[in-house]
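In structure tokens, the next block holds one chain alone, the form predicted alone.
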Amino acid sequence: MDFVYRSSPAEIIFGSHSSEKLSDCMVKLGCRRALVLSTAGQKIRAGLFTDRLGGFAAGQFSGAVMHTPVPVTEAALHYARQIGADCLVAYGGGSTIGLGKAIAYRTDLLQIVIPTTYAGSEVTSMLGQTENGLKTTLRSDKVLPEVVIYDPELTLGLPVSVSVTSGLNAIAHAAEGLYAPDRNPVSSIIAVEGMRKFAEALPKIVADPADRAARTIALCGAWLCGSVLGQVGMSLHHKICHTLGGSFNLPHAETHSVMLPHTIGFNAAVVPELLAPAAAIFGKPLGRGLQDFSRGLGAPIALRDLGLTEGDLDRAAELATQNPYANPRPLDRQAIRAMLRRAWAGLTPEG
């Protein structure tokens, strides 16, 4: 057997109160001058971490938004020169951690990352930007986190609407890196027990928000399916889910839960196997295994519930199909604008 793995080389601060930690962080890499980032709505939370930095902080960046536009990049990037900033602290969710990496694929700077969702991007070397209403994905070191520190207690005002659509996110993440043409066994063993977690932690969530085990064991699922989008490509789902988010601007995490029931069924009836253990954790078939799980969480099925409306297929179909990532089943136009119809109308998956 020959494969290639690759890890992410971030230290991995696992545990509650683990962000006290923030400042010996900054010192062990040698940093006086945080950029504190985040989005409007995380702007007091992230405030309480840039005044407990005192001295280490040298400003506070709370315009973050969806999809990392690059306007906004850019605006972060002068105050940052600006204050002298010499690292990054981003707290919160995807928007954040991605301004962070864009920032930091520009100038180098350190970065120390603090999750809030379960989305996973923190440990990965992928960064997506928006540009003239499309967005691109790139692949480098350069946006890797040095630090992440994953602490449950952050996660309990989390609301459950986002907590379930972000553990469906990277839920996404770990199904696809099944059938990844580069996977290995280590990766397949993460993915499966990243998924694993999820199932058992996201129905408590919703039952129990503020159940700690269960965050606890979320934020650990996080961590493992998005270390599987670390190491190896991506495919159908997630060129689909950056097309509607990116040309559309659908909301990131509920895109990726209505669209992958359709883009796993999809892949399910040509690489069974693979996939099979998937479908041991959320039921045969797997497609509408995995919608029913996600309507019993209260997840979006429709896309034309997050704004998109029929109109929009055709185009839709045409962007995703354009320079496709690889995929076990073979893409063509017209089958993708039938399986984006079915997920519009909130149908049951293909497979």
Ligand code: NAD
Second form
Amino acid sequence: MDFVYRSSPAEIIFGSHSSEKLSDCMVKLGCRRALVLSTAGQKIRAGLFTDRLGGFAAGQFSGAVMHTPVPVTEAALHYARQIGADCLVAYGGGSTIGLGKAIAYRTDLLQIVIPTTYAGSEVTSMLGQTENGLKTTLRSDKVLPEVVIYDPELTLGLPVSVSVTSGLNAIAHAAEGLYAPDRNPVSSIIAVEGMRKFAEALPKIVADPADRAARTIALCGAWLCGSVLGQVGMSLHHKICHTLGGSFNLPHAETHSVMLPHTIGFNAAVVPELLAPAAAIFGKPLGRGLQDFSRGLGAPIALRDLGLTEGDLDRAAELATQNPYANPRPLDRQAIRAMLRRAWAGLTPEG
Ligand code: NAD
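Any chance you could show the form predicted together with the named molecule after that form predicted alone?
Expanding to the full complex; the earlier chain stays at the top.
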């Protein structure tokens, strides 16, 4: 067994009302002028942090959107320079965190992140950006946040649909982590525990979105699954979702939700022993177990419901297999097309 172990150097502050420690975190980092970031939808909630920071807040930018378009980053960057920001406070999900990372990549500004979904971007050195309709991904230590504050109280109002799809997105990081060629004993343990946390919490959140205990478990699962994504390389599932999002403009978390049972079921056929811990959690065969779990949560099941047409399937299969990448099962274009066809129609997965 050979491996190299690295993990996010971020300070993790977890707990109910932990976001009240935001200004203390700024002081510890030696910062005095925060730029608070959010999406438009979270503008009012982010404003509560801006207000609470008082003189420590230099300004607020609430224009974050999905897939981190470069023109939005440039507008935020211009504003950050105008107000003399010395750190970034990203309040929100992967879209807002992506904006913070994109600014940090260009400026080295320190980042404090307060995640409010389960997507996991806050503990990875990855940044996806879009320009002229093309999405590219880079890895750089410059985008790693310095502090992550997980406050379950801030997730009580996260809509059930976003809770479910961003939670399934997180499970996908963990599931692919189990067969990553660069996995290590720690990443595999974290992956299994992360999946367990979501298997327990998501059904409870669907039943009662304000269930504090379940929200706490899910947010902890987000940290764990995000940590797996930050530590090891991803394979077929992430590649296909990246293709469907980048080239066909499908929504990120929903696409992960639909594809998860199909891609993991596809690979489970060749590495059942590596995925056995996931099958023990979600049921056998694993693809069907995952789809039953998703269906029970009310998650989308078919790509056609997300806007993909049947005529797109050939091109999607071609794009997903044209550059070689690590995957436990050989990437045969016809087999991938058949898998995409099942996912498109909302059929049960192969495995
Ligand atoms: P998101 O950040 O786009 O949020 C989804 C919606 O939920 C938004 O409208 C947002 O305003 C709203 N929202 C967020 N938190 C809320 C709350 N607590 N209450 C009410 N509404 C809330 O969605 P996401 O799934 O977190 O992130 C998706 C993006 O993150 C994609 O662009 C994806 O590529 C990126 N991502 C990156 C990484 C990485 O490591 N680089 C990892 C995962 C996802």
